[in-house]
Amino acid sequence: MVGLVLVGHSPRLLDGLREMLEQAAPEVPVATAGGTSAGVLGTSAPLVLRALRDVLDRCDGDGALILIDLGSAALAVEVALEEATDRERRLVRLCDGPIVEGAVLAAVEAASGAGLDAVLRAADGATGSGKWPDDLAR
């Protein structure tokens, strides 16, 4: 099964959407890289790393979709990657939509027993219309 990494800034944020996924989809594996050793905001690399290999040991090699919460982790992303093996790297794919709505939709679709490309897809897909209803409109 496809496994998530939620890769951010605030591990509080990150540990209520882990709790949205475990509701959602509980079979799906998840793991987390947000927050410093100084229990401040931000990731590492390591922690990232760490968070993949996690997931990796427990999709039995059907892959891992990173979702970030801002541009800045993505460096730690990066970062991490570049100490990946060439085999866990292959297993990988990035998502570019958004954290919450992506992750949801995405462990919904792992659930369901699609392939890494499809949960992709699926995150990627993952957009607010930013409107609200005219009734509610302002």
The other form holds:
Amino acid sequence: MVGLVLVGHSPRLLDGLREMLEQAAPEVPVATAGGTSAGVLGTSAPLVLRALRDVLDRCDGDGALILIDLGSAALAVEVALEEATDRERRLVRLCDGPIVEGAVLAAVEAASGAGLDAVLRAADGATGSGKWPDDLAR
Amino acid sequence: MSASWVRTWLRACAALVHERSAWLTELDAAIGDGDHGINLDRGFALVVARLGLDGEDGAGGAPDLPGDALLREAGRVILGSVGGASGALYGRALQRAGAALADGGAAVPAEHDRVVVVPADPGGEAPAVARALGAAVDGIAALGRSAPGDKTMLDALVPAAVSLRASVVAGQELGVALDLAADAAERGAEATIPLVARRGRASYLGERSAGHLDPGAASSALLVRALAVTWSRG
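Now that the form predicted alone has been shown, please provide the structure of the form predicted in complex with its partner chain.
Let us now look at the entire complex, which starts with that chain.
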């Protein structure tokens, strides 16, 4: 089953998101790389690589979708992927959508047994998905 | 670059960053998220601790690594501990500097336009330092997709690397060359003040980022100054 790697600045934010995913789709492999190895807000390429390998070990070769929060998270993922093997890189897709909505949509899609590219499309679909009723004045 | 040279430089970086940590954080608070000095200080302190740089060379259980491996290990520590864009960028820069020393620059990916190319040269610290700095700057430019004028580290680093290369080509003595490079980095950092940021957290501010010294350029100038300090202690 396709797994998810959540990358962000705050470990507590990602733990909360993981809790939501466990409720929505408990069987989907999820790992987080939140904060730095020094225990502060930020992102860390070595922690990203560790989380990625953790998910790849549990996904039966189906691959992993990486979701990020902001800014430097993208740089940390890029550096981590450089350290990864070619085989590992082939099993990875990068979600461009918002991490909370994207992860929930991706987890539900993955739990249905969808392949990696279908999970990516589901997660990217979170971009601009209307949250409010059309007739509500904002 | 000899292991002893690299160890002295990393110690000098840690000392300078520690000394100016509050200032860097203050610069970052104005146009970023206010943690640049704290994060870098912690990162370089960890480099000193993990690589056993606080004792004398070869003493105190310090790992017996060559200069290029020391740089790569330092990069790994910075990548893991600093967080934010600066951690990824400086970590990558140190790893690229190490790789350039290990094989004369062949490890620098060919797909990126190289900002600063220093021809391989037989022996001597000066060409090695220039090559390492050039590779570090290329690594930052490629990962950050940025160029001088974007109000980033590169506004300090590119003038420094260009100056050092020119000095090396001219056969300038290394001490003088490094002083000139550090001066160029500091002038480059100062020149970021009127710029509008086009990369990083400061770019969220748009026009409001003008009028502030870029914290990344400021810390880059410190790291180049540490090269000059290292030579003067050599």
